[in-house]
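Quick heads-up: it's one chain on its own, the form predicted alone, in structure tokens.
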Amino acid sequence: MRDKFRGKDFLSLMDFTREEINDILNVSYELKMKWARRELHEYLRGKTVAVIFEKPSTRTRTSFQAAIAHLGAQSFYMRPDEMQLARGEPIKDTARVIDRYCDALVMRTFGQDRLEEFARYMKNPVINALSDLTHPCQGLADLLTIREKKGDFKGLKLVYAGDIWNVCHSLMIAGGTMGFDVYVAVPEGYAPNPKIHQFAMEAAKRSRTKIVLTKDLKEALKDADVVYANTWHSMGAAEKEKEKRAKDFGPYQINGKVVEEAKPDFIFMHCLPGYRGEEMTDEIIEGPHSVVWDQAENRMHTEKAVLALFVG
């Protein structure tokens, strides 16, 4: 099973089947248990991993570098402003040089096309640590958390409220592929990427589940198993529209009143950073339904699985 991943790129969950994603989740849980028992799992001893972050990060960078260290590999953090890319060197030149030095590249960037170009010119794996289009590592952590808390994906309903951006895209892909309903509560004028939407709808049709876009948050939350909030202003263009988005997304806040529509045993998720008083209230993120900190920890375990399987 594990040989089928070795040497491949990890750019989007769209590139993998339900069975393959379940395989990654199984390895994630296996490695999580080893970590909990403080058992050594240095499967990448002697390997080197380049890490490029063109966007700010707390969880993704820390979890990846911790995962790399636990696996016995050496990470090299390459500051974008110190690289020759900042002076106009073509991606293809940088990619081919990194490929000669390192066994993999972990990259957090803007356009998905930048990741794809690195992958085109590197023989070693390129791992998407976030792009404007998708956030597959967050998607894996979300799936592991849901599976741990709910036992199975079948029959579940996840409701997402927040910016229609990379995390939302990855959840739509995950729902359609893994077989659970995803309801996206979104104000007028905001829509997912057409390519992502089409993929998710086709995957949902095959798995006999639903991908639903609705302006009605209350209706979306009815009998929800998972309630997922996210910022209204993701990194990038959305940050320049904070005032407008605060007005547009204001009615979509997750608070104690609206979650009365969800199932009594719903779980609350958030990819963080979270803005209390905006997309959710303090009582929600700090409340008994919140699994946000387990979800954040699972970033490390799922990224560790990707590294072990794709680089090992």
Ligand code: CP
Given for the second form:
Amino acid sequence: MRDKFRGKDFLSLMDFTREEINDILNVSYELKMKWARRELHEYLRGKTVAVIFEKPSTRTRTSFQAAIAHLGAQSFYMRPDEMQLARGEPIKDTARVIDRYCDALVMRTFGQDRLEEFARYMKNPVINALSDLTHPCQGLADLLTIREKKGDFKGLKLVYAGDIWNVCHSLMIAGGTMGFDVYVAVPEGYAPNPKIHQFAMEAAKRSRTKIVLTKDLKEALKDADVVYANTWHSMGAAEKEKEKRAKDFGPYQINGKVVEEAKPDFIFMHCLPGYRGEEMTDEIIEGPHSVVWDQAENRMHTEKAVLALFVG
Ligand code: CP
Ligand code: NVA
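Rather than the form predicted alone that you just supplied, could I have the structure of the form predicted in complex with the named molecule?
Following is the full complex, with the preceding chain placed first.
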């Protein structure tokens, strides 16, 4: 089972079947247990991994670099503003050179096309650490967290409220592929990427689940098992529209009142960073339903599995 991932890129959850994602989640859990027992798991000893982040990060960068260290490999953080890429060196040249020194590239960037270009020119795996389009590493950690807290994906209803962007897209793909309902609360004037939407709808048809876009948060939250919030202003262009977005997304805040519609044992998730008083209240993120710290921890375990399987 494990050889089938070796050398592949990890750019989007759309590239993997339900069985493959389950395999990655199983390895994530095994590695999580080893880490809990402080058992050595240096499956990448002697390997090198380049890490480039063109946007800020706390969780993804730290969890990747910790995971790489636990796996016995060496990571090189390359600041984009200190690379020749910033002075106009083409991606295809940068990619071929990194490929000669490093066994993998972990990269956070803007367009998914930048990652795809790196992947085209590198033989070694390229791992998407977030693009405008998708955040598959977040998606994997979310799946592991849901599976741990709820036991199974079957019959679950996840409600998403926040920017219709990378994290929303990865959850739509994950729901359709793994087989749980995803309700996305979408304010007027916002919509998911049509290709992602179509993929998720087709996957949901196969798994006999639902992907629903609705303007009605209250209706969406009815009997929800998982309530997922995300910022209203993602990194990049949206940051310049903070005021407009505060108005548009204001009615979509997750607070103590609206979650009364959800199941009594719902879990609250957030990819973080979170903005209290905007997409959710302090009482929700700090409350008894919140699993956000376990979710953040799972970033490291799932990324470790991707590294071990794809680079090992
Ligand atoms: N959730 C997430 O990707 O967080 P960072 O931006 O801190 O990496
Ligand atoms: N949608 C957010 C996720 C941050 C992890 C963003 O892109 O800023």
